[in-house]
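A single chain, nothing else alongside it, follows as structure tokens in the form predicted alone.
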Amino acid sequence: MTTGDAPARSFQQRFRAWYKKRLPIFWDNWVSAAGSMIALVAVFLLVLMFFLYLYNMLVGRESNPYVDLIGFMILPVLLSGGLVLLVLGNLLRRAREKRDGRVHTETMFAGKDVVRRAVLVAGGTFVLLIGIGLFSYEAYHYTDSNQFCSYVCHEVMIPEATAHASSPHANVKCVDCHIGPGADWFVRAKLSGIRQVFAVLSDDFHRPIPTPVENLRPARETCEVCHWPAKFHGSRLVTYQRYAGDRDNSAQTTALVLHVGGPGGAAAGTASGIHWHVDPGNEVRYRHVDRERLEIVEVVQSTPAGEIRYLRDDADQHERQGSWRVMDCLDCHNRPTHIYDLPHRAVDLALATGKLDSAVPWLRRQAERVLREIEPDSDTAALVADRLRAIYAAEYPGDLAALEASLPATAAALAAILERNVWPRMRITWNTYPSHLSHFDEFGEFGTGGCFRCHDGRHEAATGAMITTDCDACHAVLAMEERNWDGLQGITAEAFLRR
């Protein structure tokens, strides 16, 4: 060996000595080595995720839900697992040293080195705890986000998320209604969520998702945080723009005065109107014999004046069957957020808002027809355009040119309606989730749901009294699909509501 090799040997020796003295816990056995590798990879990815998260925040770009899932939930668990392996590997090393009666790694445990190591370990542990705490905090909030509920663990809920995004409660978080405040319901929801995650992973879930949701937190603890049932609302004027199925798509007006009412509405100070049902002084219980709560065979009305029990005319066939429920907001407002349109309503709304051109002959009728015939696909707009073109070519050849002039916009509008309301993979089609606020079925005809579940002329008390079927108890009809209606000309809303 030449003299020139001495510095090299000296460096190698010094490096080996440093390595053996400073880093024994990271390499001594395969368990420690595996833990070190996992922890280092997790730390690297967490740092990368931090800068990615910071970049998205600075540029205002929405983060990817799957990236957030990895960053906030998987990587902290991976880091913790690596550290556990590291500790376990060193416990095994110490057990081996004790068994063999000799130290396998030359480690310095005296003097300044001990202090330096203690400071490094304490500082590193403190930083690690803060980091894991911050990521755990973010993970907690992330699991409460709409992204997590809709697109990550609950991919099957994408139809509900789509409906939610265009609803009156679009800015309300899922957890505000489905969980609400307090630790009790949070724990219940997360335990239920674990079961749902396994159901999704095993592809063992209902298509469509059944409603109503069982064991949902009472509306008085969620809805009524914002909506106050004790407020008297009086009457409200409501108008609907409809369109006839004739060649001119004739506009029609339906106008109603809704007697919303509420507590304090009557002269005697008792509740009145539609919100009589949720007055704090009244309680309505009912027994339903089906899961959907459409078949109500018994109703018990409790008020300060006493209790009245109403039985449906076939109640003896369902004696002691079914389940009891106390009526609340969701028995009428059963689709407050996840609202699905019906074809005739969706087309009327598109015409009223200008998304469909009412100048195209026969469009009202044929648009609804196409919505019923076509299912969404990779290019729904093209399917809609081809179908409309075929219908007009066969049945209205003279009006085909008028259709072609606005066909791209028409097809896009109808495709958007379809893709928002019909989900073949989840077996969701028109009227899969009916609203109890409506009297009509999917074809625009009077149905048996909604108010008619109880107000159907079939529920009678022992005294002979019936649950009212008087439509004027809830609303007064000013116009029903009338053309060129001007019934409110010269009448202010205040004057009308007083008369």
Given for the second form:
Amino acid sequence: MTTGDAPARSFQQRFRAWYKKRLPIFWDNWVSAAGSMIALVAVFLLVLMFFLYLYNMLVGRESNPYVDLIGFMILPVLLSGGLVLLVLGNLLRRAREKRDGRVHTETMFAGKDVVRRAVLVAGGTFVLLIGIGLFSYEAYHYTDSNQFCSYVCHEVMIPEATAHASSPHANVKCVDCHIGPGADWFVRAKLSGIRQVFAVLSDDFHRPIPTPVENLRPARETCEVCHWPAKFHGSRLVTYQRYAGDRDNSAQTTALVLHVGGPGGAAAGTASGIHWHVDPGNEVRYRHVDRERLEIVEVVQSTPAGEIRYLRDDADQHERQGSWRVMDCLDCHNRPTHIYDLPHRAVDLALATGKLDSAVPWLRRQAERVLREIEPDSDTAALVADRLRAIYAAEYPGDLAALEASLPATAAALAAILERNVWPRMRITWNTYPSHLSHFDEFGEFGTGGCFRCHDGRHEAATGAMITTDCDACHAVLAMEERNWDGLQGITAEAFLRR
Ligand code: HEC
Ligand code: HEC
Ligand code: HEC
Ligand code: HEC
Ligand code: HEC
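Starting from the form predicted alone shown above, please give the structure in the form predicted together with ligand HEC.
Time for the whole complex; same chain goes first.
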């Protein structure tokens, strides 16, 4: 191949001579032939993928996760697999030739044989590719299914999956909130998923899983696929059936007109009500000094009207500490789907829906007590029944017969509540995952969490303005645990007006 070669040899002839000499490497045995073909196809597709990717980026189009999966996860594997086969085939060939004492000379780069091989190898590669494509498509779907997320890591995910299954989002897939659309989050999720699988296998994970989830995808990109702030408007009447802790389990009503609110009109920044925080024109940033985001020492509100900075009364003890976060849906709706009950609320609901019999004296009070005392076990209902029987025998012997009459149903209902909310193996108990959507503590008293992390009368601006603590800013309380609430009579339109 030096330039001193006879000029009579054309380039074509020289290339052929060169190629023939090297042909065995690629072509002379089945394994290498298949390997080189696979590698070649993979390279071709990768180049294609790359240009597709560039094109998508240029026109700003969302790439398709299926295509990306095959492109960026399968093709490189295919390419390296092909190369491995190529080398392997040649090693085998060499070994065989050595054993047989043959020296390799012949190559078959002519005639029908080559055509036949080429067709066979191409056909085989094609079938293989389709097979891999179908397989990875199915694998992709499977790893995205609720079933995979919840039951592959049974012990770890079962509390969340159970809560999810009885929530307003039961029909929304885990991945719609935890991953969302687009390939980059998809790859990130699968990578951290692989890490998590190892964590579960080696039993090396937190119990309970800590929240807030650190690298949850921003709500703007997940929740807002289905809910968008500009849609919210007006107020909403909510009523709750509650029961008192007296002998009669007296029924009570709590009723609120919640000023959910939303944008005032087409113009951004004219919003009011609770969803004011997420109006496109507004931004609320806050600095928290604990991991759980409960201790909020500084809040900055930016609206088209300007910026206001509120400092908590103890902010000077926390100067430059903590981290900043822009408020989004999850700062209030942190439990949109993994909703855990509290004992008193769960008992109220069971009484209201007839799962517990309100004719059993003292049941509201004692059922709550038993829920707080007992952990689920292999036979939770028996534990509950024994405990209730013991309490009534000691404290209300006169009512023991009334308890016994419906004890099996009562115990079953309470066991179901326990098994839905308390998970000893994951160390999840009552209020392990508090909701931010209100301002009550785990016993139903006014607390310091939820809205009251900021609306607590401790956050003040330089002007002296406070983040509001006016009950009526958020809701009109029509009835608060009232025994004989007379419905909406006497309530004026005023209560429903957005503030
Ligand atoms: C409607 C949206 C949504 C769906 C659907 C959803 N999740 Fe979540 N999930 C969340 C949010 C939001 C958090 C974060 C809570 C926080 O940071 O305080 C979370 C947190 C978690 C946690 C951490 C523990 C906890 O309770 O906070 C686990 C585990 C989890 N999800 C698993 C799942 C599984 C498994 C599924 C499907 C069966 C699922 N999620 C479906 C929104 C969702
Ligand atoms: C795939 C679509 C989808 C996604 C993503 C989604 N939701 Fe929903 N959401 C729904 C549906 C459907 C309902 C049920 C509406 C109904 O029952 O009337 C709902 C209901 C709700 C409700 C009302 C619950 C109630 O008690 O009535 C809230 C609050 C909510 N979603 C918040 C969120 C938040 C926060 C996120 C992001 C973490 C989110 N959603 C993500 C579809 C979605
Ligand atoms: C400042 C706290 C807060 C923020 C931030 C917030 N919400 Fe809400 N949202 C509420 C409250 C409180 C309710 C009323 C809850 C109820 O009805 O029990 C509500 C109600 C809802 C409902 C039910 C509406 C209805 O009228 O039925 C949906 C859906 C919802 N929010 C979605 C979102 C989404 C999506 C975001 C983020 C863009 C968001 N919220 C941000 C506090 C908030
Ligand atoms: C991170 C701090 C923070 C949290 C948490 C928070 N808010 Fe606010 N909120 C603010 C700030 C700042 C303002 C603006 C100052 C003001 O109006 O008092 C505001 C204003 C409001 C307003 C008045 C909006 C208007 O019409 O002008 C309502 C209503 C409200 N919040 C409800 C809620 C509810 C309900 C929750 C809990 C579910 C909540 N907020 C949680 C910081 C917060
Ligand atoms: C920053 C907004 C905000 C302020 C201020 C506020 N609340 Fe609330 N309150 C809420 C939200 C949000 C809920 C939960 C509504 C729901 O059930 O979805 C709630 C729920 C309630 C409930 C129903 C509790 C139940 O039984 O479930 C009562 C009663 C109540 N508030 C009373 C008050 C009173 C009294 C004040 C004034 C001292 C007050 N709230 C101040 C936002 C606020």
